[in-house]
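For reference, the chain that follows is the form predicted on its own, supplied as structure tokens.
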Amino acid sequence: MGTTFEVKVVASLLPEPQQELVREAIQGQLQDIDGKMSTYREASEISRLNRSRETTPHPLSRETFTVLTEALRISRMTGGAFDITVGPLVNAWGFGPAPHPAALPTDVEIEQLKLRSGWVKIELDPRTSTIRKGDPALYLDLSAIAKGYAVDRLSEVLAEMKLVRHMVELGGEVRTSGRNAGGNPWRIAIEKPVSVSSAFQRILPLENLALATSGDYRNFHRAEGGHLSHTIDPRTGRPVQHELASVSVVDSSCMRADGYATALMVLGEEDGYRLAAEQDLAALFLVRTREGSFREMETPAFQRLLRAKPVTGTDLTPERESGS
């Protein structure tokens, strides 16, 4: 899925062939799910649905379908904010698989890129386990959700192999089950948001919870005018252009703190608050401020995730901010 991933397991000595049992479990899921939903490789599945310019059903396997239909839910509740159709302005903005572009977009090329995308022009069907485009033109980027998608899959995988105590990360999205190696919760380290050292800003005690970070201090651009995000607002078109660094999520599933912070990031630190304060969303906000800090706004669940579970141990797993 170009990235990196690790997989910590808490269990009694594995004979060496059990070990490569659970390798190869792993892997085989990882190239499972990259086969299908990676817009890098031209034969996935998502690949070749981009490449069809057909309006009728199009089958999907049942990991495809399941992840589009936890992303059009997303877009319903976001009020568009997350969008996996947004993928021909993400490579218009240099971010996507397309090579770079010679030169940024212009006014008139966003409006009509935007012309060809809109999650509201998919239909899902569960009863045939297909999607219809409305839009020949469509293209879906499921980049901002599959990955967590896939640290659940992982998760699920070793469960079903009895390992039950366990952390998974992948690109930098984490999710845990039981506790670690010393009997206290998983401890995953959310990054200070800054792109020239790696610093930890908070450190959560996780345990069968998952964790997902959207921010805009690993993967940008600099051009005329300043910084360019790499989170493109589907609504505008445009790079994202406010004070909010990232978005932390916790949730028990993977996929959906995946999707809700890459759409809490696109809403920024007012918009993105209020939705997640009434959807109850257990959701870190890091906001730069003029003195060249950051200012920290937790939402109510958030809150009641630490009291719940108090940071103690050492052992230490950093979270990444993902591609998302």
Contents of the next structure:
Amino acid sequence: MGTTFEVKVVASLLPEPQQELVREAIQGQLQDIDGKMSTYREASEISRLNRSRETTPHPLSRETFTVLTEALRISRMTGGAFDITVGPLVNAWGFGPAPHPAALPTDVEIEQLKLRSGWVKIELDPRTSTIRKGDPALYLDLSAIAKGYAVDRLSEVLAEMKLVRHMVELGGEVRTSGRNAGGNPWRIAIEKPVSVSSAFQRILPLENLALATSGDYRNFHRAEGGHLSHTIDPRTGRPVQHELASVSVVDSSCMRADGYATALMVLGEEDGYRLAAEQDLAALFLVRTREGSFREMETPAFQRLLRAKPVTGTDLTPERESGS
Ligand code: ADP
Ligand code: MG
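Would you mind giving the form predicted together with ligand ADP, to go alongside the form predicted on its own above?
Then the entire complex follows, led off by the chain already shown.
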């Protein structure tokens, strides 16, 4: 997946052969998901679908179908702020698997790419587990949600191996299960959204919950004096530009948290906060201030969730940092 991962398990010391089995199961699961959903692999299921010009039903694995179904649900719920068909625009702005373009896309190019995209052109049939492209040019990019899905799957793999107390992190998205070695909720840090240092903004006590963060402070590039975010606003076809530095979402599903975090990042601090509050999402928005610090905006669901899970003990060092 072109990213790092970490898995922590609370268990009495596992004998080496069993540790090896766990490692193999995790690697196998990651390879499987990568082989299905990575646009960075030409042979993946999604890359084959992207190359296909057919507009007839195309069979998909159960895993990819699950992720696509969730992606479309989030698109619907966010009025299209989340849209996996922005792939060609992601590439045009230099953030996808395609070679970095020599120049920024022109207005005309952006309009053309926008015309060929749109999540409403995707048709899924759950009875046959097939997808139909409403436009042969549709190109799907699952980067905003597949990492969260992978974290959920790794957590399930561990649980199936009877390793119920664990923490899984992949590229900044985290899921916790049970309590940590000290018998407390896991302490998961949200980084300050700055590219230079790694300081913490918050430490969340999480138990059986996932956390995903979307931000513009890691994966970005500078263009003509500006700062280009890798999050594309499907309405404009351009990288989002606002004072919102990051959005973190807590949910029982890491796939959902991942998708929501990206969608709220697109919507920005006002519309995003409104939608998150309306839909009762547990979200923390970090907004840049003129003084160079961050203003926190917590939704009511976020506040409730943290109030319900007090930290016991005195050790405040985080077990994991989240941010992407
Ligand atoms: P990260 O990869 O930093 O964890 P995200 O989960 O927010 O961040 O995913 C960002 C990636 O999602 C981008 O690099 C791009 O491939 C894709 N993307 C960009 N804009 C959108 C969007 N509006 N909807 C869905 N996916 C998007
Ligand atoms: Mg995301």
